[in-house]
Structure formats: structure tokens, C-alpha cells
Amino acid sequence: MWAGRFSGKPDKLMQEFSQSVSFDQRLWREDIQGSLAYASELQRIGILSEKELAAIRGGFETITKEIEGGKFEWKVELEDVHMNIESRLTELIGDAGKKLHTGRSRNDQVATDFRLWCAERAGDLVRASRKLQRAIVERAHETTDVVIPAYTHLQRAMPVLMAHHLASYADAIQSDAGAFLNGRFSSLSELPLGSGACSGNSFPVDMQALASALGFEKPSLNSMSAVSSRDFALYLVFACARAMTHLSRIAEDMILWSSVEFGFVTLGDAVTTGSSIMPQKRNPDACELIRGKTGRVVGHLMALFTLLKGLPMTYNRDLQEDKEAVFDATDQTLACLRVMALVFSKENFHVNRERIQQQLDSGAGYMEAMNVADWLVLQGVPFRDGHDITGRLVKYVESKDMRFADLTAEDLQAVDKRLKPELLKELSLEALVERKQVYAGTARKQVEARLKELKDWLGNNDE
């Protein structure tokens, strides 16, 4: 490749150390796509003849079949995907293959290939996000009549519909899908191809035409930043890290909900495993693995930031280290989105309604207390005074080892004269749920309306 400058060959250890073809061969399709567009432009400006362009196209068809058929020989001594493909093209068609690199550098070539790959993978992530959202919305529609405790500080706070809780997951995933789309737009915002090694192209290629041919918004504005910027990769891996953080939180809820202590749901055999020693166990392994893989993806984001933070302009070989981080971050995120959709499938997400009702009937957590404070406000009592009165009522119930459901008119009066007997009929958890009639609230009418909005939106944004 550079025999004209060097008389010796790299040490075999150095070849193995510096090669990237073992992982960047994933860019082969994008490499051919970019090369075909560039070849057309070289033919337009007279560097290639029509016959040579036809030969290049035919050669790439052969290479595509070889790679897809598993017959292509990837060579470590050729370092990367670009030189492996160019070398094979030259073997197949001769001098026309040697002309393809005219005015082009691997610097602008890899930046273009990588952007195209990231855009395609971002699309995969959006589609997986939408599929997960649909599964969650379907389960939410089935639970609009199920009341569960909502938790703050992992202590029972207020009753909500399970559908409202599940819809919060769909909301988070929708935000993640938007971030993946931003990653896609960022990848296709500027085309590096035609920028050469760092200073631009010596030949009059039409970079706007290249950009249009490859689906980019416009050419890069500066040849130096074109070959060295990896902001698009940061956007995509950040989106992955954020999505994984959301998935990890959802997984944690499912791990808790499926425990004996909670028992809100039972997860199906397809997403759980047993124990090698304890035959009674049903372990939520799918959710635990998602939770565990989150650190791995977040780590890739930090690795990318650290890789980039000290690089001088423009291209440096350090940038070879960007791909494995992006490949693995997107692989793991895509797998986790798909597995979480499996967790929320009808076959694997079973709601234990009787168990949930038993939990609510226990009265643990005194979630009815908010009803009292709200009722007092409606009677003209300032909220801070109502808060104090309600706190004393909770203390009273706790001292008697009783539930709110066991309160009598005499109990209310013993705490404060402003607690009238008619309050007793306001103390159900269902009544408190139905008080939350604001747009984002947990009242059934509001939840059903929001779920319909989500379902309609998903129908109109099918990827």
C-alpha cells in the first residue's frame, strides 16, 4: 500500500496490533456505497472512462456476492475494510480499481462509511423502540382497571392505575426514539467524502452532488473537521446510554414487581430462568441482564469522550478506536430493546390482580392519607393545616395498629373536630385515583385518553 515510501514491512505483531478489519468489516456495504458514488463523480470529471466505471460497478457486484456468500478473504495485512475491498477490486478489474482512490483519502472515506452505518443503525434502534412502545401500550390498555401503589423513595406514596405506570415507560421510550432519530440526522447532516485527507480535494468533484447521491443533507463546511469530527457517534452512543438507563430502571421495576414480596406480575418462561440448585426459583434474568449491560453502554460513551478530548486536528489513528465502542453500544442497546419487548409481550407479562388487591387491602403505607388532606382543603382548611391534621391522623392509625379502612367517625373526631363523618366515604384508593383528572393524571378517563394518543401517534409514526 505504501511500498514507495517504506523499504521494510511492519512487524507481524504490529500488523495484528494495528489492524481494524476484524471489526470494521461491518462497514463493507457502506464502503461500497460510498465508492460507487465517488466513482460516478470521477467519471463525470474525466478521471474514469465510462468503460472503467462499468468495470468498477461490475467488480463491486462480484465483491458484494463474495461477502454475502461468506467467500471473501479478509486479510489482516491490508489493515482495514477499505484496503481489503480496494485490493480485491483491483485484482478483479485491474488499473480501473487503482484509479478509484484519486483525490480520496481513507480519512474522508471512513468518516463517510461510519456516518452511513450509524444512520442505518439509528433507524434499527428507532424501529425497535417503536415495537417496545407498542407492547407496553398494549399491556397498559389491559390494566386500566388495576390500582397499584406508586412509590417515592421506594415507599408507598399514592395509588395509580397500573396503566398509568406502564404508560410512563412508553413515554420514556418515545423520548429515546427521538434521540435515536437525532443521531440519524446528525450522521447524515454533513458529507465528509471529497474532503480528502484534511485539506480538500485536488480534483473538481461536486460534493453537493455526492451528498445528494448518498442521502446527506449537505457537504461538510470544512475539510479538517469533516475527517476528524465524531460528534455524530457521540450523539448516537449518548442516545444508547440514555435509552439503556431508561431500560435499566424499567428492568428494576420488573425485578421488584415479580418478587415474592411484591408479586404484582409473573414473568413468563421465555424471559426467566431457574436455579442450578434451587428448583423453586424463577429468576428475572432478562431484566437483570438489561440492568447489567447498562454500565457497559454508558462506559462506551465515556470511552468515546476520553478518546476525543485530547486529539489535535485533524485525523489521528486513535480514531480507529471509535468503532468498537459504537458497534457494541448499538448492538447491546438494540438487543435490550428487543428483549424488553419480549418481556412485555402478552405471553410473558402476567398481572396478578388478586395479589395486588391483597396488597392494597392490607392498608400498608396509608396511601389514603392524601384523600384526607385534599378533602380538608375543599372544606376551606389551608393545605398546611390540612397536612398537619392528616399527619396526626396517620400517627393515630399507626398507634392503634389499624388501617384507614377501619376508621370510624369517633376516631376522626378524636384526632380533630374538623374531620367530619362524611370523610369516611372519601377514603378509598379508587376515589383518590379519580381525583387526578388533570391532563397527565392517573384518573382512568385521563389515562385512557393518553393511551389513545400514544396508540394513534405510534400508528402514524410506524417505522
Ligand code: ARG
Given for the second form:
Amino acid sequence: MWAGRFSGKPDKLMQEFSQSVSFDQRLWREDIQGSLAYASELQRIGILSEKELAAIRGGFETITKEIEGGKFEWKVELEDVHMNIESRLTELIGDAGKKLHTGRSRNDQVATDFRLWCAERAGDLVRASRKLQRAIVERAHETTDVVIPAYTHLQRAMPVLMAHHLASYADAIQSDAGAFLNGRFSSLSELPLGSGACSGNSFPVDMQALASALGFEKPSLNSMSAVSSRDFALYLVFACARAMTHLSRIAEDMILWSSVEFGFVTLGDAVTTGSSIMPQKRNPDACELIRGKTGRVVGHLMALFTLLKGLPMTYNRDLQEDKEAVFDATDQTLACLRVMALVFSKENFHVNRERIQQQLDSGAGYMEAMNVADWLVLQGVPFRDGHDITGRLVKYVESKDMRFADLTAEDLQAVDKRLKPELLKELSLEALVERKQVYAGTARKQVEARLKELKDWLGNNDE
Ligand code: ARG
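Could you please show the structure of the form predicted together with the named molecule, as a counterpart to the form predicted on its own just displayed?
Now the full complex is given, and it begins with the chain already shown.
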């Protein structure tokens, strides 16, 4: 298609090296969509006749069927999705096909196709995020009566409702869905089509009309940035990297929770695997793979930044390397969101209430101590003094190898006269949970209110 000024052909090795059709054929739908809108514009300005436009539309219908039916023959020698489709169109309808590229370049074409593709993909990612949020919120509803330790520094810190912990995941995914929507917004914010190779179109196509026909907010303001910017791809892959970072942390929690040491949950057969040597094993592979794939997706974000950082204006062939990064980053993220939803399904997420209770009953970690400090404050003792008194009580409990639950009025008095017997009734972890009545705290009423908000919101929004 560009052979005119050449006498030789590219080397076979070069052909294989430079082709992108093996992966960019994924853009075929968007390529046809963009071409159809462009063809209508060419007809409006008199470059194509009504008849030629009809032929182009018919040709694209045939090509669509061929591709959908797996009958389309993709040719490496035609380099990319754009030339493959245009060449087939010309084969099918003759000269009208050859007129389609008037004023257009693959540079504005690929930027347009890719933006459309990213926008569609962002929608898929948002929907998958919502599904995962729904599963998590359902599990949270079922665990508003389960108290677990919350950890800081991976040391037992404060008792919380498991529902509160799970709702924090739904919260993280909520903000990821927002980032995916940003990716979609950025993709559709400016239409490159009409910008030609880099300097604009020689023919009076109406870019405003093209933008509305293709669902873009407006045409690009500058033909040079139109063909060279990949900011939209950065936004989308950043959103993927961020969502994966959240998923990886959730995965890590689930890997810990399903270990014998924690034993808070057992993950179902559908998301775990066995060992080929140790018959007793149940490995949390789904979560481990999600954690593992995170590095790969973050790597794609780095690859994109590095790809872009040294490019002179405007289009450079380097930009062809943007696609596999975005394809793989979004494929992996979508898969991980879906698998994580499976992990949190009713069938696969089993809470071990008794085991959790045993862990709490052991008294390890002395989370009850905070009750004492809070109680002393309510008795008018300054918090810093209360902290010190409580610290001494912890030391006492530890040195006697006992639990807070075993403390007697005499023990309290032995540590500090301000520790009155009434305190003994205040020591339960449940009481400590219930004291967190502040907005967004872990008291049951607060957690239920936040869950209801999330649930109502999810009920009304698929996107
Ligand atoms: N396959 C190319 C890409 O993905 C399409 C644009 C090619 N443009 C060019 N001037 N060679 O970037």
C-alpha cells in the first residue's frame, strides 16, 4: 500500500519484526467503525458518491461477517489491522475502497481506533469491578457479627467486625472503578481522526461532526498532539495498575487468612488447588496468581511511560508498542477482577467462626487494653496517664502469663488504685468494637449504614 517509492521488498525478517496484525487485529471493530464515520464525511464533502459510500458500507458488512465467522484472512505482509481491512475492502468493492484513505493517515486512524477500544475496555473493567464489589458487600452483610483482629504492623491492633474489614475492600474497588471511568473519559475526550499524518486534513472534513458520530466529546485541538498523544492509554493502564495493587493486597490478606496460622477463612475448591506431592495441601493459587500478576501490570505502566518519554513530535513507529502493553494490562486486570469475585462468592468464601473465636479467647495480643485506656479517660484520667497505667497492666498480665479475661479486682488494684472493679465489665472486645461509633468506625450500626449506602449505590449503578 505504500510500495510506490520502493523498488525492493522488506526482508522477511523485517516483515515479521514490524508487523502488528497478529495483535492489533483486536482493533478491527473500532477500525471499521472509524472508517464508516470517515466515509460518510468523505461523501458529504463530495470525495465519494452516494453509490461509493453504499459500496463501502456493504463491503464492511461482508468484512464484519468474515471476521466474526473466522473466515477473514489476516496477512502479515499487510502489516497491520488497518491495511488488512482496507485491502480486503478494495478487493471486494474496487476503486471506492481505494478512495477511503483520502486525507487520512494510519496515524490519526490508529489513535482513533485505539481510543475507541480503550473506552470500551474501560466499561468492561468498571462492570467487572461492580460485580466484585457486590460479592464483597454480600459477604460483609453476612459477617456483621464476626469480630476479628485488625492489624497494624501485622500485630494485633484493635478488634473490628469482619464486615468492616471486607467493606474496606469494596471501598478500594469503588475508587478503582472511578479510575477506570477516568480512563474512559480520557479516551473519548478528543478525536484524532481528521488530523491526518500530523498536520491536519487537506479536505474539509467536519471534525466536530466526526467527533459526535463516534461518541467523542470534541475534536483534538491540535493535529500534532492528536496523533502523538497516548495519555488516554496511560490513564487506563494506571487505573489497571492501581486496581491490581488493591487486588494484590486483598489477595495477600486472603492468603494469610486461609493459612493454618490465621485460619479465619477456608477458600473453596473452585479457587484453590492441591499439591502434587503433599496430599494434605490446599493452596490459595487464585489469590497468589492475582498477587503475582500485579507486577506484570505495573510493569506495563512503566513500559508505556518509558516508551513515550523520549519520542520527538509527532507519530513515531515506537508507538506501535503501546498496544500489547494496554491489551495485556487490561486483560490481566479484567481476569483478576473476575477471579477475585469468584473468591468472594458464597460458594468459595467460608468464614471459620469457631476458629476465630478460639483465637480471640486465647487473649493473645491484649487487644482488650484499649478498653482500659478509654475507660480511664471517661473517669477523668488524662489519656497519657491512662496509657501508662494500661501499659503497666499489660506488663502485669504478660508477666503472670494470663489473659485480660482472667483479671480480678485484686489484680487491678495491685497495678493502680484508679483501676476500679467496675472496669471488669468493660473489658470485652465487643464493647470496644461498639465504642467506635464515629462515622466510618467499626461499630455495628456504622458498618451497617456504610454497607447499606454501598449496596444502594451498587443497586443503581452498573457503571
Ligand atoms: N501499526 C501502526 C501502529 O500501531 C499503525 C500506524 C502506522 N503508521 C505509520 N506511519 N507507519 O502504530
